[in-house]
Amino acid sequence: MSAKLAIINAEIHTATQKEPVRGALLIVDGKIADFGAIAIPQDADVIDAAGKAVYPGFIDPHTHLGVGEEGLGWEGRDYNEMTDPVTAHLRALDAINPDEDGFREAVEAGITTVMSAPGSANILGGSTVVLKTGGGLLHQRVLRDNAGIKAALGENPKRVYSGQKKMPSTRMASAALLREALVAAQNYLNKIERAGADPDKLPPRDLKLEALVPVLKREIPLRMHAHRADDIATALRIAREFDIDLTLEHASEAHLIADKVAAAGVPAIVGPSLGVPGKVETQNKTLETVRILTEAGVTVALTTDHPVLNVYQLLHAAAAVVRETGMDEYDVLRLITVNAAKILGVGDRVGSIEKGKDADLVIIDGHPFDYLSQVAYTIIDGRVVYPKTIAE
């Protein structure tokens, strides 16, 4: 295959404006090079989109995708280390099977980035990892390593220890637990600074601790499981307690209190949204929610958390956002491609359709939102990798 494909008679939806382009893109060794009325070069493989659109991939900001298998039960379930309730030091990286059935159907459902992330059974569990869901060995796959560190707040971490007979078993313990955690790390912080070129005055490493730095300098945010009002409002206390960013995972209950979750500038990834509440903290969970939280000033991204979703149900959700809240469509595909990007910080790479950026696309026959639309072709770094090969 040529390091140059163009797309050709093509309805181009950058998601950075309203109205599509028409005309052809070309692809230059995997990144987007020009699109609109433009001369293809000879030497390139050509995809004839007529009829179809070409949108920038998808992206699911929250999954569990390889860490998780699908069709396994615990040789699969690598995502809840429920041993100790504060592992800041663990990385879903280490835990992925790229082989893993979530990978192919978000490639066939035109789904090109993910952020997989540990479970919320601890209050820390470790760093979430940003990747492409196919075209390459995994290594070549991730756009972000560490993406943040997956913290969590409500009813999972106190059902899990409550039953151990240790703590958290109250929402007082599971926050204490993390300010002593992060406390903790500042301590372990200032001695470094302390120390400065002296390696004798450096403390002993401490991979936990160690985990937290980057998130006390506000290098990545904490990512916090937390479905509740209350649970949300303590996790805005605790930011601004230790001056860290955050972001809101799952948010079920956020648009009860979404000026104070605005005021705080904190994104919120809403979901999953579909299907009946699973839990007590979810029975006020709405599509209104996204809504809201967007009218509020919210940056806001719809989640499947798959496998709780199947990730190819991201597009079934930002449909149901559109009939049940009368959002505008192309605000909505916006909360799965630029607003996902931003919060996972890929937005240089992903997200929208702009010179310079990812090759990641996807050719639809028909609008995203129809149930019935089919994806034609899936290319992600300039490669497709749906179907495998490209029709003549």
Second form
Amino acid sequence: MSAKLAIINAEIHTATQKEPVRGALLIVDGKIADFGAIAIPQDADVIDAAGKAVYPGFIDPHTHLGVGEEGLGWEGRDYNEMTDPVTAHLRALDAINPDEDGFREAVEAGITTVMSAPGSANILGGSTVVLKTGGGLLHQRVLRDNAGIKAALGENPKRVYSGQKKMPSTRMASAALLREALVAAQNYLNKIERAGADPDKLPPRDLKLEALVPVLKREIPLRMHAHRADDIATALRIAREFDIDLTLEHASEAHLIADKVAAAGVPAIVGPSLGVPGKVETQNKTLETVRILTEAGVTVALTTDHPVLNVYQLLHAAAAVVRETGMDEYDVLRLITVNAAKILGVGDRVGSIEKGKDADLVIIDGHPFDYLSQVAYTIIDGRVVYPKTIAE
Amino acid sequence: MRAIVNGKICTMAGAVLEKGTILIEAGKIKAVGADLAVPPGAEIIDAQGGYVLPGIIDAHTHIGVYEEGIGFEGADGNEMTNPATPHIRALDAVNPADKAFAGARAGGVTSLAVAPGSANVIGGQVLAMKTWGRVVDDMVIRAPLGLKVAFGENPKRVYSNQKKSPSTRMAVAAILRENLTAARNYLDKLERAKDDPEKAPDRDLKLEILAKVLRKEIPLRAHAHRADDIITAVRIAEEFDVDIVIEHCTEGHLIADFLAEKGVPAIIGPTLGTRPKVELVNATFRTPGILHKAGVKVALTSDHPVFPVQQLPIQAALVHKHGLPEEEALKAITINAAEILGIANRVGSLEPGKDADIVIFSGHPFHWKTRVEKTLIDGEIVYER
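Could I have the structure of this protein in the form predicted in complex with its partner chain, to go alongside the form predicted on its own above?
Up next: the whole complex, starting with the chain shown before.
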């Protein structure tokens, strides 16, 4: 028998249309079966959402959840392998502790999907993973492994490696190392393709080069940490040279070259916009970046960069964008749902309330951007993951 | 004369006036009331039905000593070359051009405590200042208002990396006791010497400021997260009979009755954020509510630049959501902060005779759409939307 859960008397904010749908929402086997004025099967469990609103689970598309563990020092810090600036073969998945506190706080805030990435110390940091914040064992929570290769330009790599008297110690070398790595991977791919079915002509398998092949084939993007406008321009230049897909991560000064970003068709994950600008490359950060990029036609999402800001501040950031830029609330809701899912390449599964999508939902007693609103239930894959039952 | 009219006035001195007027003269509050006549010729500031509160106060920041948008060049918060530096003064490192001051004013923050960091067991002297001005000396409300000391992970991490003492919590406590003892000896010599300059010890800037602590002119401002560190701080304060304020107080909720019994106030925060070290593992938004309920006086801190000071009302909203009554959450960022800093004679509430530091919000300060409309310091509009 299939598992059925019905949410009744709901005000359903789908994130695909501005006006909420009133009625019920039926979940069957972890997927959204139907919603609106629908009949509820007799054998369904029921949550009465009277007086509350239902939203798709929120998404933070750039975090380090699980890769860095809370309440620990050195022991829990696995973000940055600062021994080699090119480590495309590392995988965030291998460092994730699925039980660390940050995931619990994400679930409590209604954030159900995140991208978790290596840090930005390296030019090529490793592969990122898109996962649910709760609801099962780690392998069951993975939505998309290898959702892009993390890359970084600007201050972080040059600070880390100049401190070690190694390359890169300039922005020039950062770009050069990235090009070298992409060329090496292209040569590797060319050899494989020329070899065809002849194993004697195949190059020996190389995990570092292999990690970049899906980037060259445009199966996954480079997820490029870049704050300053000149670093963003460098990222766009290199992406053009190698004809690869790109996402901009942080994008603190992207508003200064919004037309270029829009023309390149490159999406931007902006943030953390609420924190104090701690370094030169973030000194011009502003909430207006989000509005200006959106108006220029760029697909934009928001990020807390957890643990830079706690992941629950995703909602505070959304509130601040509405308050400070005058952007429409519905458009800002889409930044942390539909747009985030699209940029992560998981828009077919999550990010909105639509038939057939994963039943990742938040039931909340007020506006989700209101600091005082309480999440009543968080549901992932049709299971109530917050509040936890005693049995769990 | 200026008059703020048509505002919902929360005086933080007990009264909430649904529709009141504040009269300002010569930078001070002249009168607050529901039915005040506005004298002819007074400049009218219309609050348009918004909330009017005393300027927000953050009781623990590093604004101006850690400058925004700069790396090493702007980082002057921690003198990590000696674990006992009581003679250094945050005052000497505050850059009034730090962008954070403009952000503070835009967020309705009018007064701050600025402290050295927590790398040293004895970090240096804390001051209270306004957020508006060109020259730090003109911005000072009270300096020094306390001596920053630190317990727990920070000093032992910094100095164990340098293969120096302290590398344990035991040594942290020992270094503080040694310094307080040296100051006690210095003070005793001074007192025995009376008017005889031959017998007086040479002036010593380090011991001089510690002597102020021993005379209870200023408190120890003790950075302490873990419950055991808080208890150690209180133990040493009692041994030397000095006043103490606990800063951060992350595990205060585990020993609320202890803090209440000792009469020790707490400056709590930053409660936003993650827990990047072991001593933060039990951080929770519930701490201020639990401490208040036990009878502890609480204020909140952004610990700017750890969190932006203009987000202090968000923090107050969130601790209110987790148990601190609304009125107390507002007091924690106004009058309680002023009282703990020893500047409540000047700021922290809207009462006649106090500095006209006033913020006009478009709505309730805890509402997510509320914006600061105007900020006044000493009666002058220093921010206007």
